[in-house]
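Let's start with one chain on its own, the form predicted alone, as structure tokens.
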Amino acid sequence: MSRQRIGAEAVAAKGWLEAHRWLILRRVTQLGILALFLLGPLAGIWIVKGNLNYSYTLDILPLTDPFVALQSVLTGHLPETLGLVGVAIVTLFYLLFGGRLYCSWVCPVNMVTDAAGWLRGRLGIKGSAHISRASRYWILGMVLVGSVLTGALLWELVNPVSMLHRGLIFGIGAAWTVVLAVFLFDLFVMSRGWCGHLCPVGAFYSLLGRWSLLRVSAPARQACNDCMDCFEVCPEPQVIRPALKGEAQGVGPVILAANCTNCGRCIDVCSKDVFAFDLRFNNPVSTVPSAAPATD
């Protein structure tokens, strides 16, 4: 593993700013959604009605989170025709470009969780708890399950997002405090530990963006030098390997993995350029007999 700085090479070789670029956009896109919602009740200017739960644009597009849309079904609540065509909207969307887009693009939780790993590493915090990645699915089945026997939407009770949104509008309260502590949990007891270990709504838009066509693939895998900076910057590591090392076993270069968010980050910061967004269908594989499946 590199000694220096993560992404330092990238940035030697491309420099600073082709070497964030898709940190860049994704700052610009989660905090433009963020001020579409809270220019109407912050300052009266109506582009977007409602919040990430359901929203009307220009009172001409409705986007309904499928996830909340889910449980309202499961409540015994059917959405009206506009909430079902937002449904709609939006599970295309993510079919077509993957599901997790959500979390590393549109969730506002997630410069949270960044901003606790970027602070994490710079104070140089070592060790971590051990929770399965699989736990998150649990939490997305408890959830479910919960809502169908409460006939509540049991995680808008606690969700984060929803938390944030209010905060940002009402001023500091009890809001916060579930915001701070998914920022101090990532911090201090666990990397990665929220969106990668916890989070249903992830768990959630993985299932659903399965088979999306965007991915993100590693076309020059030949070029790698080893530096590890992908495995760091990456919210979901473990989904790299079957791709970038694959060859051998006939993995194509295409990280077909649900888990994976389509951040962008472990092409911002290979000095080789050995990572690009692809569609999944550009997969070629090598002439090695036994092929290994992706991994989540």
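Residue numbers count along the first chain shown, from 1. Given the structure is predicted, the values throughout are model-derived calculations rather than measurements. Here, rigid core means the biggest group of C-alpha atoms that superpose within 1.5 Å across both forms. What changes on going to the form predicted together with the partner chain:
- Taking 2 Å as the criterion, residue 192 does not count as shifted between these two forms: its C-alpha moves by less than this amount when the rigid core is aligned.
- Fitting the two forms on the rigid core leaves the C-alpha of residue 165 displaced by at least 2 angstroms between these two forms.
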Contents of the next structure:
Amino acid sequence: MSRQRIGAEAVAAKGWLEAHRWLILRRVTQLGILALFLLGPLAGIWIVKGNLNYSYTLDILPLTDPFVALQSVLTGHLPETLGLVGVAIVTLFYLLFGGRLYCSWVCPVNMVTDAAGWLRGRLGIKGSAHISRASRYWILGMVLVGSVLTGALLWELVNPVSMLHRGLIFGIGAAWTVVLAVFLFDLFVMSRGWCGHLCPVGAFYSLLGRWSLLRVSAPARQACNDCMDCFEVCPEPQVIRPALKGEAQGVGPVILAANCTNCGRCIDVCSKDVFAFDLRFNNPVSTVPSAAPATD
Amino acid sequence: MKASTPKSNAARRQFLFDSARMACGVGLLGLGLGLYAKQSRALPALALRPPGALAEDDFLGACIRCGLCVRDCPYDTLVLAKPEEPVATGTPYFTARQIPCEMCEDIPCIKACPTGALDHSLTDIDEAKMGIAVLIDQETCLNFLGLRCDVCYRVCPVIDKAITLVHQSNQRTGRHAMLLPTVHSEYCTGCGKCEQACVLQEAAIRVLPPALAKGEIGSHYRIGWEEQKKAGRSLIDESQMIDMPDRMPEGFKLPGHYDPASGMTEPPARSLSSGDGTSIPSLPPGLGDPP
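Alright, leaving the form predicted alone aside, put up the form predicted together with the partner chain.
What follows is the whole complex; the chain from before opens it.
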């Protein structure tokens, strides 16, 4: 293990806090959302009722998971007004701010698979099963078709995301075994296996946020020193290359790939501050400062 | 769109192979999920859905497993199924023997439901059909043993409609009445208070899903006296009716038995006070007790 830990350069250059800024913000958000849900059952303070499938905040704000609602609609059942308003609000939010923001900032399983990914790195586990990252879209399609055929919310029968979240709030039962299975799968069987290859919830949200405004960009990509830390830390490393290395091909610095989860870890671990959150329109084909518009 | 080169042929083959691989793998997963979905439809008899719940097949499509009904139930009656329980994961149910439905007049669980899984058109809790109580074991029911328990009858929120006490003479003592709790499915909401209150170690009265609890006469059988009432007259020409002889054991004689087909046209003795027990006038001809 002669290689430096991922982000060591960034810690040296920016300090620990700055090199973990988005990670900390993300964990605070994930745990904060969970805490809001738990405040009711644990402390009797009812700010949010329900779970991630549908919640009702302060008796005024309905939020519905559009993927669950879609499965329900495909079985031939339309939600009531509040449920539909909830779908509209959530859909609009992710259309604007990036679908897989759900994965990295909300989903409780993210903490499980991130832990597995981190431990995998610390233990130096190398081997990984090979399944296409497109598998999740096939599974997504299967779930939607299957919901029509069976008349049941097919994914909800096994969904580790809702099982874990509902379990934490309403009593976990044996759901922890499913969560543990996902953890061990990511740890020993396949690197970034669940969230990055299989989960149809993430696949659904990636499609939802296909054209979202908020994006990670590499505006300072000419400063990249090829340390590869961003590729190492990224849960979806295939999304980085086109933006980071696209100067020669005339590709702008904004990461437009739908599967970028907007987690911001690349921003954290880059000692050269190459990355930043930006809008998708702020995407000039060239980011070399000296390149004047007249040169083209 | 030019004639395929060896390279594009190989690429196409690879694409087809990859697609087939994926379709087969995901298809296998889908098959497993689909069969599991079929299994999950088998709701155990003692797991009751909240008031207004759609029929199980529809319920599993409409319910989005949010637990809002559980949250707004003031009596903690409802719970969400855990993965290891034999109820579809995350769906609400209750067990009458543990905590029955208290039949809130404003039905907060239905109001909280963001989908149509709990039918929002149900506004009168007395119209609910969560199940139907069935006095399932007459051998242990205290009232059937001739005792005066009556607990299921007294706790029933629809007392004297959903459960009535039907008098019957106690053959064991010969001089007492038995008051038999009798459920009338038309009024029973399936709240489960009777089952919860049953004083036995295992309840003799239980709430079952309507599909399990109810028979169905069907269209091939019509009840004569109801058709007669509807039509205002008998549906057949009674003068053409042929009376068949009543079948009796060889050499058996029943005093007062009225059976024209056997030549016994003596009308039955209508004496309540005689007390000989040979004829019961309230019963149809031919059904008197043998002496």
